[in-house]
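Just the one chain here, the form predicted alone, laid out as structure tokens.
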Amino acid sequence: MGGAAALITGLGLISAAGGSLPATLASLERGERRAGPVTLFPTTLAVPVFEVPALPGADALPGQRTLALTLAALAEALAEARLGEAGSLRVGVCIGTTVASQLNDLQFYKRYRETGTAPLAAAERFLKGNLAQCVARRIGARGPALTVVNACSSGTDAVGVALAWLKGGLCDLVIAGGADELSHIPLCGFHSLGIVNPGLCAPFDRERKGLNLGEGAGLLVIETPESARRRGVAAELSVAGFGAQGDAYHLTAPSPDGVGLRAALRTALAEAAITPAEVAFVNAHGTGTHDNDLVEGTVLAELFGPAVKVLSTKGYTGHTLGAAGGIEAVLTAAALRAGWIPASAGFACRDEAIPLAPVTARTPVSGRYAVSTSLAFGGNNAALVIGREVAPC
């Protein structure tokens, strides 16, 4: 494959904003914010969250909500890619998550703590619930299968791994992205850190008070040009570049100087062989927390200029943890293809400490490239460059 970009032939998405990619785009265009109280588990925390209201297949997968979210996004992505089973293709699967790797076995621990014993069904379900392996088995994939657990950059990192597999000749096609369910532990954990907004989140706003949690899945079918040509599938979108850097500054806070994010962005742009001036817009991590937005906004303004078109889609989906990078990669690709980005929900007042402001209305975009960023606990920073082929005049 050499230095060529990897083609995106399928996109799949499910979140509180919509049960499919078209439904989500329509919701974002209308500026709808579908947050509400927690209904999935008992809690005394009266904070808004972004739950998926109707999840196909959830009843058939008790205790495996993240897997049900994954399979819903997978079905849509495979349909667009016109891919049923792997067949003779070398298909890899790389999916980022947090909850599905360690937090969806609460029933086992709760029962054990209360009674001193617990049936192994919950533990067995957990061990069999590896997202990448489940997807690989479902479609008969015979390539590498990897579940990435890198905090809130997991979904972005998974797409970066997919790009490396394709460029390295390990696969013809990779299914990549992220998935996570709303869980009691992250909700309590983020609340204990004092970064959960009691109202709706307001990324980059002067009065921002924190994030809202959400859930969902975003998956991409990414393949080599040769694979797409053999399958007779046309594609105008691509993953053009990826960068990841760790700043190791703090367990939960980004480095104030933005060194990790800046390096990740420069690496992604270099792999895509483009300049910052060629980027049409940035889909920022934009959590609505004080430190993230300050650091991220400063770095983005420095690299792309203060007039760059920026938004955060977390005002519509909530912060979906390991799924965020996958969901936002899908939305970045879809927006680049559609030629518009939605208003950055929740933004009203400019923060003078941040040298840029997100878009406040549906905004036309043109150009061949867009960027999606992720900033995660542990100092993980990741960035993707998504490309679009423009038909000649």
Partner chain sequence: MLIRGLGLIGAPGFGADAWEGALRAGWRAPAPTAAGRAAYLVDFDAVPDKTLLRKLRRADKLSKMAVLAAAGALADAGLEPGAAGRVGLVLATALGPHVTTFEFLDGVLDYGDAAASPTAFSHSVHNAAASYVASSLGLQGPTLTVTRFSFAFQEALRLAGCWLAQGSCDHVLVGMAEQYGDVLGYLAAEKLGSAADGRIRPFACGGPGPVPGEGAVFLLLGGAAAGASGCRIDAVHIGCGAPPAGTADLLLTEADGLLPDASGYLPALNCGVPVAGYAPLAGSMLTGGAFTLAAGVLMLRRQVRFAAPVPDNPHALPVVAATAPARLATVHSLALDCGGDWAITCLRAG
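Could you drop in the structure for the form predicted in complex with the partner chain? We only have the form predicted alone so far.
This part shows the chain on its own.
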């Protein structure tokens, strides 16, 4: 891709929808929604969640499920990128998460609270479990490494950091994306906020009642054209633009006027040097909560027009929090490459307050660009433009 600063040479994905990117795409094409009750920990909350049923390596990493998810996606992304050890490459690692950044082991804390002492194993795991540092050690990366903890936009923001590093010359290649496990604590937290759906989530639907939590990881190998050329790796996809903007409004609610999201999208489109009309589809944050979908749908319709092809993949994966931006960036790139997007699972009834409706069936898409958006607690908004090379005539 002639002008692209950052080529995507590898994609890796694991979620409830599938243990790999091909398996996930096949599942999405069939319209499967693999939600079920919580099995990973005891809870009194009877709500559906999207768990990864068979996680490779989980037994070898007790108490580090997010890391196991990360490594599963990493293996797939590195294989596609034909990258083993980092070797002489300057490799950066930037991964978004929420759960892996917190020492929220309930049994450790319960014991400490009751006795004033507790075994240190949980704390040791936590202190050794910083995702970016772990991955950097695993692959011998010697470039910059950061774990982004920007709540639900963490994965998208991590890709934005990767783009800034590559453009700034800090490294040749970055492993970027997001990962999060399903955890007891955020499940209780989101339930306390009253935004967990007792049934399956329905993004953008008139009767939407909240989100379903999920887990997974989505990682991209992103590198400079020079790096890809030196390694002899072909690239069909690129990160063409990124924008992030804060609402400066509220700790948990998006600004009703969508000021931050609008600005983030405009920044991303400007960096990609494209107009909204050149965007083939938008993979929306689309959580299925009342406020998010209203604000996001309104801004997307305003910017891209009410007929824009929009979907939310959270109906297939659940809301995977810090992983969501990474997973959705991978799915956006894969759909752009494949030329189709799945139905926006859960949508049935148009909400007249939202001036657009997501796609309701497998839909062909054509064009060189697609957008993925993330909105987060703290008023963070982030947007990615993914690009696809057009084969020469």
